[in-house]
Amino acid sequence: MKRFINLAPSRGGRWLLGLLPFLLLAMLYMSLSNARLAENPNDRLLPTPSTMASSFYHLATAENVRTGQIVLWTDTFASLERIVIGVGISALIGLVVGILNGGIPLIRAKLSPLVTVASLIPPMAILPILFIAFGTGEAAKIALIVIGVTPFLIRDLQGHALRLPDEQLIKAQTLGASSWQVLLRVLLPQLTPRLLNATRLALGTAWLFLIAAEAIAAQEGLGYRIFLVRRYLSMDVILPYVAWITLLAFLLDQLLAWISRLAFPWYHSGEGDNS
C-alpha cells in the first residue's frame, strides 16, 4: 500500500482537484448573496453573478459619454502598459546587477549591502516622494514597481549565482575564459531562466504596487477604477474588476512560464508535469 505522501493524482484528477476550491468558494458566495438579498433586495455588498456580469458587459462594450472610450479596455491597456514596462525594467536591472554581484566579488562587496537595505524599505512608504520627484504621471507609477521589484530580483539572482558549482567557473577560466566571458558564457545562460521564474513570483507584488499607485493618482487604470467606484459601494464593478486583474496576472504568469519552457527546456527537464 502506498503511503499518502507518495500518492499523486492523474492529469485529469489534478484539474478536478484544482477546480474544487473555486467551486466551493462560488457556492459559499451564492449562499451568502442569496441570504443577504432575500433580507434586503437593495443590498449592494454581495451582488448576484448576473448583476456583476451585466455591469462587466456594460463596461466592456459601452463608450464613456465624456471620453468616447470603452472603460474596461482603456483601464486594461493603461495598467498592462505600466506593469509590462515596470517589470521589464526591473528584470533588466535585476539581471545585470544580479550577474555582477554574483560573479564579481569586488562589485558584490560594494553593491550587495545597498541592495539589501533597499529591499527592506517599504516601497509604499516612499510613494509620496516619487509623486513629488516625478509628478503624478506615468513615471512615478513605473518607478514604484521598479523600486519594489528590482531588489528582490537582484538578491534572488545573486544568491543563485553564488550557489552554482565552483567547478564551472574554474573550468571556464582554465580554458582561458576572461572575467566577462565567464559572466556571459557561464552565468548568463544559467541565470536567465532563473530570472523568468523570479519574475513570475514578483508579478503579484508588482500588481500590488501598481494598483496602489493608480488608486492615489491616475485618470485611468484598473486600480483607479476600483477606488473610483468604491465610494458608491459598486461591488458589481469592484468584484469583476478584481477577477479581471487576477485573470490578467495569471495570463502574464503563464506567458512567462511558456517562454521559459520554450527557451530553456533543460532548466525544466527535472520538473515533469509540475513545471
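Note that the rigid core is defined as the largest set of C-alphas that superpose within 1.5 Å between two forms. Positions refer to the first chain, counted from 1. Everything numeric here is computed off the predicted structure, so don't read it as measured data. What changes on going to the form predicted in complex with its partner chain:
Once both forms are fitted on their core, a CA shift of 2 Å or more is seen for Ser10 between the two forms.
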Given for the second form:
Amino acid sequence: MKRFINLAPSRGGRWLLGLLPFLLLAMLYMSLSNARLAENPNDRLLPTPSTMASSFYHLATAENVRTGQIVLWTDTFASLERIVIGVGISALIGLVVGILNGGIPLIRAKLSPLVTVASLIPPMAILPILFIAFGTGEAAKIALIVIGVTPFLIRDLQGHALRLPDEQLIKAQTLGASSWQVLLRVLLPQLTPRLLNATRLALGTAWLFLIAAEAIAAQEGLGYRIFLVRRYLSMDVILPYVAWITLLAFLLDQLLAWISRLAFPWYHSGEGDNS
Amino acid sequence: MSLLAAKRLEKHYGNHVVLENLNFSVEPGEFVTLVGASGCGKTTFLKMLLGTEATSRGSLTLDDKPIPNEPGPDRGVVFQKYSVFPHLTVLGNVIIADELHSSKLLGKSFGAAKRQAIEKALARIDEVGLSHALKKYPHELSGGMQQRLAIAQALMMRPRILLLDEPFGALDPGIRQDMHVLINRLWQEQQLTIFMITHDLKEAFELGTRLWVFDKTRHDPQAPEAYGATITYDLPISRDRPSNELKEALHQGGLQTHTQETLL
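Can I get the form predicted in complex with its partner chain as well, since the one above is the form predicted on its own?
What follows is the entire complex, opening with the chain shown before.
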C-alpha cells in the first residue's frame, strides 16, 4: 500500500472528485428548499432552481418598460467597465511604480515608506472622502478600486524586483546596459508575468470594493441590483446574481491566466500540479 | 604597461579584513586561475575587478587608470548560476548585448540592425555549439548548455577581460571536460585575459597560465577577523609541463599551508 501522500487521482477521477462537493452542496440546498416550500409554498428565502432560472431569464431578456434596457446586461456591462478600468489603472501604476521602486534605490528610499503606509489605510474608510471629492458617479467607484488594489500590486512587484538575482543586473551592465535599459529589458519583461499573477490575486479584492461602492451609490451595476432587491427579499434574483458574478470573476481570472501562459511560457516552466 | 595591476590593495568591511596586501600585475592574454579555501575572499576579489565592490585601500588599476566602480562592457562575466536571462531565448540572450549597444532608447533592434545582430550572434552561438537550440528558453537547457550560453553572451561584445566565478562548479565531470576545451579554445582565439575562480585544483592547473593561491599568512586565533587573505603563491604554469610534476614540485617546496591541506 502506497503512502497516502503518494496517491493521486487519474485525470477523469479528478474531475469527478472536483464535482463531488458541488453536487453535495446542491443536494443540501435542494432538500432545505423543498422542506421550506412544503411548509409554505410562498416562502421567498430558498426558492427552487426553476424559480431562480425563470427570474434570471426574465432579467436577461425582458426590456425595462421605462428605459428600454435589459437589466442583466446593463448591470453586467456597468460593473465590468468599472472593474476593468479600475484594475487596469491599478496594474499600470503598480507596474511602473513597482519597477522603479524595485530597480532604483534612490526612488525606493523616497516612495517605499509611503506605499507601505498607504497600503495600510482601509480603503472603505475613505470611501466617504471619495464620494465627497469625486461625486457619486463613476469616478468615485473606480477610484476606490484603484486605491484598494494599487498598493498591494506595487508591494508585490517591488518585492519581486528585489528578489531578482543580482547576477542578472550585473550581467546586463557588463553587456553595456544603461539604467534605463536594465529597467526596460531585464526588470519589465520579468515583472510583467508577475503583474498578471498579482492582478489575478487582487481581482477578488477589486470585486469586493466594486460591489461595496455600487451598494452605496449607483444607478446600475451587479452590486446595486443585489442590494436593491434585498428590500423585497428576492432571493430568486440575489442567488443567480451571485452565481453570475462568480462566473464573471472566474472568467476574468482564467483570461489573465491564459494570457500569462501564452505570452510568458518561460515564467510557467517551474510550475508543477496547478489543478 | 600591464593590463591590470594592484599595489598594496586591501578590502575590509568595518573591522573585518577580507583581503590585504595584494600586489600583482597581469599582462594581456594571461589566464589566471584563483584557488583558496571557501570564504577567503576570492569572490570579493572578483567583484572588485567587476566593479561591484569598492577597494578599501591601495590601488587597483586597469590600463594604469583606477578600475571603474561599476560593471562595464570591457569586463565580461560568467557566474555559476543565474548568468543568463530566463525570459529570453538562446538567440535573444546573445543578441541582447548588440541590441543594448545599437538601440540606446529601446534596447531592442529591428529590421536591418536586427538581422546584423542575429548574424553576429549566430557566429557566437555556433562557437559554443548551441546552434540547434536557438529558440529554446534557458529552463529547457541543461546546466552545461546554460553555461555555454552564458559564455557566448559574455563574449558577444568582445570584452578584454573575462571573469569566471566557478563557472563549471555545478557541472558533471564529463561536461566539465568539454567546457575546458571550449574555454581554452575561445581564450586562444580571442586573446582574452581570463580570471577564473575554481575549487578544482586540477582544473586550475589544466587551464591557467598562472595560478594564484589565496590564503591568510597571519592568523590570530583571538581575533580571526583581524587579518585578511592575500595571494600566498603566484605560480606560472607552463603548458608543456604536465600538471602532476608541478604538483610534486609544490610538495617538495614544502608548501604546508592551510590552503594546501584543504585543496591538495
